[in-house]
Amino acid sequence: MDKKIRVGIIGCGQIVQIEHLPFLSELPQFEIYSLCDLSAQVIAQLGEKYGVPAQRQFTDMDKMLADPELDAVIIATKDHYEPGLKAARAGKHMLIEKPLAYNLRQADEIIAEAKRSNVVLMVGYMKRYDPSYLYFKEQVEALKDVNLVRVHDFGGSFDFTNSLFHIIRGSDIPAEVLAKGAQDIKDAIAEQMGPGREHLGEAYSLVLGLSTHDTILMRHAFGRPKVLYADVHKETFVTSVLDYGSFRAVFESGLVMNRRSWDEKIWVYAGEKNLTLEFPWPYLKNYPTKLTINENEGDSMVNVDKVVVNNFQESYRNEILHFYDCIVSGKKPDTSGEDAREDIQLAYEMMCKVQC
């Protein structure tokens, strides 16, 4: 904690109004340096509330990266290649939000562009750093005889969130600024999905936005698989079998916008016991995820379930702790560039195993 990072933010929009900058705000180790957006009446109600100087306050990106003050950036936009690769350049160690990117070719270029300047390149997966997914994870490295795997995201409408949390929103950006940006996500997306793969895209989309999440915890949990099928039904509902060699894992992913809904679990099922991981509604600070254990008790045959609530630390803190601390001690980040190159490889698997 003797050294004070000093963070610029790129995009400044609900995730980070709700998450990032409340945290950064109280934690010793930043300072909130320099903020950028789109928007600059967004970036002029958020630097008032967070004392950032009108001259530290950027509707362009370039000007405030040629800051040779700035340590590092947090970069929440909506596509992330361009800040990303311009980031890395200008030498600004990077919390990237997820996904890295939307094909392959970008993530590579910002990889190797990290690795040129030798900046921290994180992945912003929070529940990577959730206290109950590494319980969880110590108990699955312990069972002996896993038969199976489920990993399950059903997600619905976000619309109350402006009930709980005052998102600051510009008006002044130009519509043609906005379209271009949703052209150049889908150009990407097309990209990668290749030629008469197109109506995929929607889908691929999906799991890279929503269930990289998922896709990530999986990974780090029971390794890499290989996609032994996938189908993609009503554009946003995607199913997948994947082989673990010694059991097999379904992995279940959709969307609904016109009801609430979270549901978002991970199950095991093992020999000596299963495991069922349930993930709160994710702006919920400071609410445990759920572990639940099913095992017999003592020698008998008697079932029972345990309930484990880790503690009640915010997985997003936690995540911001970890970036100061692999920038400071120059450890390489849990959820780095690589790693997340792997969900962006394995959501492109499941898509390519779609029958057309």
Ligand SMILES: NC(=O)c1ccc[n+]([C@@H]2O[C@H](COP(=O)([O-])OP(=O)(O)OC[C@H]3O[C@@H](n4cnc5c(N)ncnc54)[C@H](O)[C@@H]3O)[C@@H](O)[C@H]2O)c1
Second form
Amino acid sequence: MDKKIRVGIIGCGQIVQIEHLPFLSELPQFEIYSLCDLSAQVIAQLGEKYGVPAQRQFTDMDKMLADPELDAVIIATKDHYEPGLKAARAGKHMLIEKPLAYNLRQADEIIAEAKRSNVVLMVGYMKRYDPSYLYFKEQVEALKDVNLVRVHDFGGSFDFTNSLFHIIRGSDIPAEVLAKGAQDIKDAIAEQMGPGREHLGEAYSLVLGLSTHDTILMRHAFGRPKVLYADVHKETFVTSVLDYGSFRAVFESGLVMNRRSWDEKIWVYAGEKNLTLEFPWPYLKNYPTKLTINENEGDSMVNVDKVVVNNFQESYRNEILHFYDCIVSGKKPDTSGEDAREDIQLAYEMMCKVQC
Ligand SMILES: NC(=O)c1ccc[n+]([C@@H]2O[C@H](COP(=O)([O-])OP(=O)(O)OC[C@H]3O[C@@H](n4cnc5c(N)ncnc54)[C@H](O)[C@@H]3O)[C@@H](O)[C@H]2O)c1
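Please could you give me the other form, the form predicted together with the named molecule, since above is the form predicted on its own?
Up next: the whole complex, starting with the chain shown before.
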């Protein structure tokens, strides 16, 4: 380790409190240098917990970004457009949570600004750093005869999070500030959807927020697909058929908010074997993603399921270490801004195929 990175957080909500801050505090590669959130109550409590002094707690990101001692930021607001542009202009390396942006124009502006300032722009797709996924990818590379892939991604209610983690929330953010934030996101989505497709905003937002975790893995494992068919039912159930050249994939995503369940799997049906990658609820720490390999035993009639537990490494921790590596080595992140843009493009192409 040659350099300790001074990192600041913009947006200190759920994901940051459950994943980023605990891992940053444990890793010697980073110093949690400054915190920014709209809620002064939240940063005061987090500042105390993680040893960030009051003079480096901010409710205004401009003030935080003006500090030349700050090397990098993690951006985990809901809307990353303004903080992404500002952090890039201030010359800070950036790990931006997914989705990079709610439309292609905003994504392009952030990417261009990061390029101009020569800073790392990495997007927080932690599943790309999941050891079971990486093993699955190796298995995929050895397949010659993929027939069909099925991706199923049904997110459930997150309300049991509070029974597992203590999330610090503030009651001091003015209602009009929250309302403006929500409206900015709606406007950005409407801009991408275009006239006549505004009603698909919820479905597009679901694909960007939830399913891009899988579209990025599919693209990395199999290449860029063409959207053959897409349907939206009950606003947030999206079914699409994607053409990856030598095979097709059925992609199902939806939100089942009245259920406390997490139901996310990728099945690969190939001539040689079948692979099933089953993701657990993402906030379970060190809980391995389950890879099942199903194949015939030699020429016998016996069919075997082999369950692979690659290791217990935590994806979010690997993601942060990759961010560090990119900052000190100058290499391009595996989940770069350009890469994340592809998923916004794909989500948009899916919505374009929906018959209105
Ligand atoms: N990678 C993952 O598995 C994963 C999981 C959950 C969320 N996320 C992503 O992380 C981001 C945050 O999600 P969350 O669930 O933590 O949301 P959240 O609402 O709990 O947290 C967002 C925080 O950002 C703050 N904020 C908003 N605008 C701000 C501004 N202009 N300046 C400073 N602070 C500001 C809010 O006050 C809030 O505390 C989203 O982009 C989401 O898609 C990723």
